[in-house]
Amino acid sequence: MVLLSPAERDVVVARLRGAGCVWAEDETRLLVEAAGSPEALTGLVERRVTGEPLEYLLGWAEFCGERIGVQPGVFVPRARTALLVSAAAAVTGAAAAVVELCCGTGAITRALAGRLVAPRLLAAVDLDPAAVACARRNLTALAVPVFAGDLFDPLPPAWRGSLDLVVANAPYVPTAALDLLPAESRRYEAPVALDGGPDGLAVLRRVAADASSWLAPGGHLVAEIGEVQVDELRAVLTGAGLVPTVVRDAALGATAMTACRPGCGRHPDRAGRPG
């Protein structure tokens, strides 16, 4: 941590505010805490005013009350995704078998590990090598395996038909809308974590198509989406043999969908599940 005089702190705040940082005072405090020397602080401030995400500079993002390690290029967990965690926990039994697809930093798995009483299995998957490495660091203490590969492909075949929960914060931004994202996202985060194809649902269609074969009867798929995509994704999930429900949180500005494989009501703690 660098010690600054009030005048020096005001200079940093003014620079950040001039660069468009809405929470300039809070960012100044965090950068000052992160810097090991005045020179390091100057470098961090310069990077921030050019638009680099604050989380990359700090090396962490706050999510569901935890500090999640973040590295450049990896998708930064958003506050709105807390809805995905609460929606998933609400439909999942105490000893569930859980897989997070498109895991990024592994933030959702970390959060669910603290919400579920005694999950029998936690695992995560991502296609991006940088995200896989980041998630492994975040989940090492929990002994959670992180698989490198495309959606369900790298999972052990023995898990097919036995998962209680599949949670996916898959990319859902339509390709044509990528240029409308904040500069921090479109310039610094990996496109594979953002681009959802022509209507934003290309990846989620693939998840839905395979989910029934991986879920146990009564198991759930839970996914974050944009509000304008609700009707289309509902139709996709229904067509895949799942029973969808919309979940919204106005305070977070978030929308999610849960989708149950028929057989809802069966207890997820029965034998025969992975783990």
Ligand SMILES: C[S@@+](CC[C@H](N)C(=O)[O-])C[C@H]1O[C@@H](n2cnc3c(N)ncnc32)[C@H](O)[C@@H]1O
Second form
Amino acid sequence: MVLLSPAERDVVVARLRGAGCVWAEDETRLLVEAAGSPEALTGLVERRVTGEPLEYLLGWAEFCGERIGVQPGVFVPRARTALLVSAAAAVTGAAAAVVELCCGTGAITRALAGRLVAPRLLAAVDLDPAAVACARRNLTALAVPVFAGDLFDPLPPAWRGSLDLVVANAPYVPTAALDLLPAESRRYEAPVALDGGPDGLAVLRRVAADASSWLAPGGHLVAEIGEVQVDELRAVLTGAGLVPTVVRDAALGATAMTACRPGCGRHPDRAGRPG
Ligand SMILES: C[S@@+](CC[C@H](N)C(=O)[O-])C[C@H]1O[C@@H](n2cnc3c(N)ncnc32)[C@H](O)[C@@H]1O
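Right, the form predicted alone is done, so what does the form predicted together with this ligand look like?
Below: every chain and molecule of the assembly, starting with the one above.
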């Protein structure tokens, strides 16, 4: 934390505002808190002015009311993904076995850990070594294993057919729309975290194709998507033998889909439901 006079603080606010930071006052407060010296603060402000995401400068992002560690290149958790967390928690029983695919920082798993009563298993997977390292740091205290690899590939084969919940905020931006993303995202987040292929659903199609074989009867896949992808993903999930339901939150500007492997409500791990 650096001590600034009101006049010095105003200079920083004006510098950030001039660079287009809408929440310049808040950002100034956070950068001042994060900087260990006046020189460090100057460096952070310069990096912010050139467009580097605030979260990379701070080393954390706020997600579902908690600070989660982030590191350069790793996808910064978005506020809208709180919908995926609440939708997943709503369909999951007390002793659920939960795997997060495409975990990035592990923010979803950490938020779910705080909402599920007594999960019997929590695990996470990512393809990007930087994301795996970041998630391991964030999830170590919860003793959650983070696997490196492609979707379900690195999971222990013994877990097949036993998962109650698979969550995935997979990349879902259509390749042609990547150029339309905010510069902070385009320039600083890894393309593998964003690019969902020609229609944005390339990764989710692969998740859907394998989900039934990893889910227990009555288990759920929960994924975040763009609103325009609802009809296509519904068809994909139905074709994969799952029963999809759309969930929306207008305030968050978020859309998610839950998809149940038939047998919903009859799995012994579903809290308050028949075994
Ligand atoms: C949109 S980011 C979401 C990260 C995190 N779930 C969140 O919501 O903050 C997508 C993540 O998927 C990972 N990813 C992309 N393709 C993957 C694949 N085939 N297998 C595993 N992870 C993948 C990326 O490295 C990135 O961390």
